[in-house]
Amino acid sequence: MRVEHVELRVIEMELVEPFETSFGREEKRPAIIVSAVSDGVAGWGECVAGSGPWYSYETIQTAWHVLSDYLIPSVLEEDLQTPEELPQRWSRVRGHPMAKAGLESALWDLIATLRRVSLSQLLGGTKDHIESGISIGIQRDVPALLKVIERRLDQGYRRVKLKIKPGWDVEIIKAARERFGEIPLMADANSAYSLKDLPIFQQLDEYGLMMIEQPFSYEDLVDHAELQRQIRTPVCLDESVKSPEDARRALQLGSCRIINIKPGRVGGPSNAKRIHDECLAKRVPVWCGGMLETGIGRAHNVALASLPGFTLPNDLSASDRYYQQDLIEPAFVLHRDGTLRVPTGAGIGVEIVEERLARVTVDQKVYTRGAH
């Protein structure tokens, strides 16, 4: 295949209401859109990066730098066979998985819609509907978590996860068991704790969690296999696997029993196609986490999850539930069984809203074949 252009927009969407972690509190949610054209055909990806190195050393500065310098030169001086040649032919640039996400994911779409199929086909997607969670950030107080918590099950939502951090964290997880009895429940620490505070994790463990996921720093396999150690609770890793070498080694080490795959963090779709298939060979669950994408990274993560491996509820909501009016049409609905349809139209099976898309862009450029 041979790419003609890609271009590069920044957008700012504004979100439905804010978005509150360890890591800090979100009102806008920046990305990079990316698209991909060969023979007048558009493929669509999103870099998750954000405006600061909160959740990764990664931000929309680096990601447009190392996108314009290195990852988009590369497929505009060589032809591409397949998709999954690009973490090989990315390989001398170190780090930066948000960034080769993008644009990787563009050509993901790029290929399905030229060779007309979905993109959930393409990456040997058995599903026709995928399980859907629900992330609750950090509220105000415990009665207005509950509030949110009744609303989202209401909704139909198979598995609550709640934002946790020192000094909000059993106290909520105690209420909403009292509240709500044996949901699907469980808790996002986001790297905030540390195996000093093994004695609340022994105290969560009394609340019949699914999981408790990344607890400690995101470089560190060897607490976290100590952890789960000593608590019954499944420890699930996020940050701490951004690769499939890592999510290897975690396994190995027994650093958890559950693995978030985040095609963002990972590196795009090959790497998470590579770490779905050695936790299906090993029988590990995983599930598929979310970014707060638009509906063109939805739609790329909804293909994703639709892969056999994927047997937990996932953090992919309803397009409402973050954005007022998505990028896409058709856009993501939750129905009333907690599931989202997987498209099944050519490549990620929604049409992009160019017209929104130019509401919300803050900045663009073109990188042409021989021009670059």
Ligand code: OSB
Contents of the next structure:
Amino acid sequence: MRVEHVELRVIEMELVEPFETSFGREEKRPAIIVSAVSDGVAGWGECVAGSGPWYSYETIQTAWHVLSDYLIPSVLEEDLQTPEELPQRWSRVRGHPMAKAGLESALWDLIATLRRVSLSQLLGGTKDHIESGISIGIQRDVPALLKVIERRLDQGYRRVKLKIKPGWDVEIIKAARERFGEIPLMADANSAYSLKDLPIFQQLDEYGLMMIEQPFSYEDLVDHAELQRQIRTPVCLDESVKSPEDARRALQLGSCRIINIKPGRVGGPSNAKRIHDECLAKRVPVWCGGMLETGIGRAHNVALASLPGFTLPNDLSASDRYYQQDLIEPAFVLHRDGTLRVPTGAGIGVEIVEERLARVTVDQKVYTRGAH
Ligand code: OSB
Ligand code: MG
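Mind pulling up the form predicted in complex with this ligand next to the form predicted alone we just looked at?
Shown next: the complete complex, the earlier chain at its head.
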């Protein structure tokens, strides 16, 4: 495939409600939307780097730089057979998985569209709907949290994930259990604790959580393994798994029993699929995480989550949980059985509403073959 041009757009989307985690509170979600054109057909991707280096070191500006100066020139200069070549081709660029994933995902959509197959089919998906969970941020107080949980359960979400941080942990899990009984419940700490906090995890261990996500440092595998030896609740890694190699090391060390796969965090759909394949072979359950994506990134994640190893509910909620008006049509809606449909049209299978995209665009640049 010969890519003729690539376009980057920085957008800013207003969240329907602020989202607070142990690393901060966000009211707006910036993103870079990537489009790549070949034979007059466009493929679309989304780069999930943040406004600041909080979840990972990548930001909108670092991703823009790496895309503009290294990744885009490489796909404009050299034709490509399949996007699966890209992790190897880009291995000279150390790190920057979110920048890589933004462009690689646009190329997956482009190839699927050119071949007139759905992205789910191209990736090897086997499901026509995926289980939807909800990630609930830190709230003002416990009564406010219980109200949010109740509303989300009424809407049909199949699993509730509560963000925790020191001072907002055992008490809220206890309150949720007392109020809602044996609902599928889990906690996500976004690296807010260390092994010194073992007693907190021993208390949490009494509440039958499906898993505890990323309790310790974003760089750690060893202390997580120690924690997993000390508690029954499965540890799930998010931030600590940035590549297929990290996933292999984490499983070898026993650092977790479940992996949250986010294509942005692991360098793109090819690496995400590799981690899935290895986990499936080793019978390690996986699920697809989210980064408050617009419908473009969400459509990519839904296609990925249609692979057979995604056996746990995903952080893929309906469009209206994030944004008043999504950038795509049709929007993702939660069905009464708590699932999202996997689009069947070519590529990501949703239409980009360019007029809405234009309204949220704050910066834009086109890169053309031979022009740099
Ligand atoms: O840790 O999973 C996380 C959102 C932004 C950054 C990190 C995380 C999250 C979420 C939201 O939990 C998941 C979603 O997109 O629904
Ligand atoms: Mg997480």
